[in-house]
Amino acid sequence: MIKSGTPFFPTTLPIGTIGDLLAGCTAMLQSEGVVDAQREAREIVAAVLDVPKFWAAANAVADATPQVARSVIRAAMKRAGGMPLAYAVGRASFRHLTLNVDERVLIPRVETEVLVDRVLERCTPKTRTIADIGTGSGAIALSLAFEGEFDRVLATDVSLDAVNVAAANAASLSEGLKSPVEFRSGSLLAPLRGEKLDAIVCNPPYISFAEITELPADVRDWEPSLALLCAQGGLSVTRELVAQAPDGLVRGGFLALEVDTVRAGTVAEMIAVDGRYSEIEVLLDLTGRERFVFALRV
């Protein structure tokens, strides 16, 4: 018996081909009120098969093996039940990488892809050791290691679960990485005490506890609150990192932060007041919103 509220996949529907599988998944997602169900069905099939998103529609007559059908149906049922798509399929694309993700880590966002761009633009041959603070799935650290050549990429997270996810992603991507990556568990820069860093990058939690009801349900109810929310109006983690970073950065090294548009100016002012930074910049995301703050260690 299907429990009330549990998405039901019609067992009488043929699933011999990819097209049949797409049609069944689309119908189930639509019945549960998922917006743009057809697109999400294609993305589920593509993620399970590890192929481009357009592949399923272009290969509708291809056979779907029972194993593929089971995996696709299982993911579609999770998505129909409200689970974010990335968690339902267990994978998320980030820049040139495909990362394994689950409810232990934040789902990587396109805004953070832009942060990596801005960091790589500022790296020089003298940027040899770079740290990713609050690494989560390892998206930033692994992208830097994949696209840039550094002596070391160091990554920390206060969540041991997140460190385990990131380390597993590093292991699966190891053959393509240009730089060695090391993961350490602990709060902010504490695990890197004594290290001399040429750059520090961080996408900290910046949503205040008062704003939790404003978050979309698939974020609020599924993604780890430790990676989303923090005290002092969403600024406590950022404030602590701004205070700690000069002790770890070499002179001329840079701090790169992802923030939200509401707090970008406040974070820039916070850095300026510290007195140990110069050349403070507020940069825009792809939609023209203030999203990133960069500063040099004097």
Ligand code: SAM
Contents of the next structure:
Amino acid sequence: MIKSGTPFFPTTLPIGTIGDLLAGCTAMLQSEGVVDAQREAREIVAAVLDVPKFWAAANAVADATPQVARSVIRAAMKRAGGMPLAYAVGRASFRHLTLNVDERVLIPRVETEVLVDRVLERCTPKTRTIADIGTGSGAIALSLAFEGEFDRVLATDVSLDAVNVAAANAASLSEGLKSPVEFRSGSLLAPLRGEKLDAIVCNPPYISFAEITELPADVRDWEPSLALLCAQGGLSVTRELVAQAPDGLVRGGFLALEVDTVRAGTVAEMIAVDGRYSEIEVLLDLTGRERFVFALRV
Ligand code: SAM
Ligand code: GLN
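In place of the form predicted alone, output the structure of the form predicted in complex with the named molecule.
Let us now look at the entire complex, which starts with that chain.
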């Protein structure tokens, strides 16, 4: 797939129904090498209309208004030009939420949904203040605030762009949130100096610069490098957070990290040698890979 260029769209076809729109978008996506073109065309229609993914197939004879047709075609053209689907439609699903996303933030991943599960399981009535470091779209912080009752959810990011995206997501979801969320910009725990945290959750960048070439093109060419890559073989941000977290956590508070599967053991060891943590655990994702490391502040 190519990143730029003018994808083909059969504009001469009459776009009368949802079925016509689907067929046109499928053809455009196919012509640009999108593998599962029909499914993606359905997903684009679903995202634009805010309906379930099966809706377009079940409503092929319904009229497509010119406005809907324009929005769907615009998104399909972006996708055909190589843009990831979530950026092309401007939205991504994460647990119970639909988040607005664009190229300023990482598209939240399914593994991170599991991280939130493990964190919620670990929380007790004593977990009153919880921090999400490197919040990106706000996926973790907003899910915690939507599903859990905390006094405060504090979310930070070194990228001001990300903080802006996350804060806008919080504003549009505010009615459904059970806990208040605050966003601050700055590196790691610097914006939370003086806070006493019962838990710190983080999905840091953890891919090394040497691994850039191994990333799929739609990740490498579109998602922010600051969200994906870091120094010291992909461990610099994790290492710095492991060093800073004990000063922010209360005794008995926990640190929950998403890690790359090849680095899970190294991260667990790094936490063990710090000396200020106990009960270090490596947890698995839904496919059985080591993807999370949890530890208690002693
Ligand atoms: N939490 C979001 C999620 O799970 O979808 C985004 C995670 S993304 C892998 C990592 C995030 O950490 C990015 O938003 C990036 O801007 C941020 N980040 C990178 N270095 C950071 C640092 N030193 N301090 C705070 N945030 C940082
Ligand atoms: N797991 C993401 C990917 O597949 C990267 C997220 C991260 O670096 N934390 O690209």
